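What follows is a single chain, given as structure tokens, in the form predicted in complex with the partner chain.
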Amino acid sequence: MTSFRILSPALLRCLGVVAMIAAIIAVFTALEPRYASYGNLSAVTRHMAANGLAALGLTFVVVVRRFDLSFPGIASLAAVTIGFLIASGYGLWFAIAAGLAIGIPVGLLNGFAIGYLRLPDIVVTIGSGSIAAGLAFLYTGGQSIFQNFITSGLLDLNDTRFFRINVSAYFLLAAYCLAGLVLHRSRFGVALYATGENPVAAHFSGIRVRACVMAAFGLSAATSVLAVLLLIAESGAANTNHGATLLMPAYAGVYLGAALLGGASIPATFAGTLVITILLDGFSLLGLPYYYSDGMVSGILLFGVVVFDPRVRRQLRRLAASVLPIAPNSEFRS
């Protein structure tokens, strides 16, 4: 902290991320001029909406230092529930409410088992995710549901535009603003961070640690239901493996963002999801086969976690110091 600096490290990181995104877009545009077209950029916002929502809920779980592997299963169950109700002639809003009403309790049960009964998070969420994914087969035995989808107004969630931008993009922005207020500008958000940092200290400070953990898992389930709702609106059919596609991008979004901005937060998740979405979109526009996309997301995630991990960075700094004894320290500071 000896060097004088005008910009705070946080602002510097933000500027770095913006520069990185600009550089990615510039490279793709140079390789494929269609990248900067209106059609493609609006596809980016649409793709980002579903992944961004799933990552949003996961952020809360990561903030309380837990893992949730159940949200793909919960999303599949909710997808088939919503599809089944719409196919049976119920209204869109009723179906969405039912999807949430079936997904959120599963998340709260996870949170109860992990927060109150203190069971290990990974095991419990693998188990409950498996149960939820199994229950998703109860409706049709695994077949896609698409009856009544056009007349119900479900597809409008994907197709409607305001000012030439998809309604799902507004939806995503609204969700992120709301989540940002909750996590960064409310007592509850501070309690979540305290729970993650030091549950014992948080407990003695009067924070209801267990309730915080339970709430985080409930939020994760809720946003995964909303994410899968956008997925079925985009594909026009609900099936049992819709949820599984959410797992990788959600984890990559949260952890890449946390690596880029130095900790899990709502802006970090937004940045992480945005970087991953524009990269994936660019590669698919360049004609890369679909089966590379998971590997690509995984590679980006691994790269982000390795390069931005404080321990790895410290070692890099030590390496740099030994190679260049007079290298200015400030360049490598986090």
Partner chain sequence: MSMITSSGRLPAPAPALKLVGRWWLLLLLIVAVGLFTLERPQMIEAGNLATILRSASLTAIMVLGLNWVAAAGKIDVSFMQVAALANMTAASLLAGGAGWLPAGLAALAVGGLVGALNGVLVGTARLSPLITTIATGGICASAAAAIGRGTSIRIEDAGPIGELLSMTLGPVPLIAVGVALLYLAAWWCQEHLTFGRYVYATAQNEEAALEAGIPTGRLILILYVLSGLFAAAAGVILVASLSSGQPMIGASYFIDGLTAVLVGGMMIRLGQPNVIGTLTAVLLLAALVSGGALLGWPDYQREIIKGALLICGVALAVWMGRSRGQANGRG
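Take the protein just shown as the form predicted in complex with the partner chain and give its structure as the form predicted on its own.
All you get below is the one chain by itself.
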């Protein structure tokens, strides 16, 4: 038994995730040899970039133990805003700044209503997300925007490669590294975790709990805008449906990663998003109907929520203790 103690639980979890990813790739490659091709792996990195950015911001919200259902609507509003400005002849960077200027205030408003006014997070974010999606529809009437996209340089975000890897993958890695420093190596990150674990104790420790909640929702909105920017670059058009495609993969990535690595974190979200992306890509390559992949993602999301919920874990530990009681002289004492 001593040999198993050489590896820490965290390392064992990481090795388990690597083994899971390798097994998934092996199964899909056996079913469809094209899965292991460079072209398909490049497509995986492109698809992961958008979903990964949406999940990245959502991680901050989950860390403070809240839910955000508004970011798909915010992403749709930002998408048509960016598309409208580019089609009107404005520069790419101005359009991106405008998208962020519209999306971030909506997220901050969500955080203010939830953190300061103590309104229910689900109700607030569903309402604000629906309003944002409705405003997006007013821009276009449901039609796609694609004028001036080729000359604006927007498509280069999807087509440019360095060392045969899409630039969006480098952008995703840079965003995760920065978020990792913020969440795991700064006082702000410690404050976010303390807010999620025990807001009352965090408040009496001098942490501005309400401001932390507000900041988390602002970050979620910002990353949703960046995520939909990559979706626009990939599709070559801006429409009101882009945001809806981010909801399930983002939540599934965050909660699956938390279940696999023992808690919400930046590495956990990256791992969960990678697993979700390679699964969705495999289903798409096999030509399975969309409802199969949607059902799989929904099942993974439910699994992650159940395992990540501390109340469920406590119940499982109690059940295990009642079925397999530990002897007093056991070497596995906690």
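Numbering follows the first chain given and starts at 1. Bear in mind the structure is a predicted one, so any value in this text is a computation, not a measurement. The term rigid core refers to the most C-alpha atoms you can superpose between the two forms while keeping them within 1.5 Å.
*Asks:* Superposed on the rigid core, does the Cα of residue 292 end up 2 angstroms or more away between the two forms?
*Replies:* Comparing forms between the two forms, the residue 292 CA shifts at least 2 Å.
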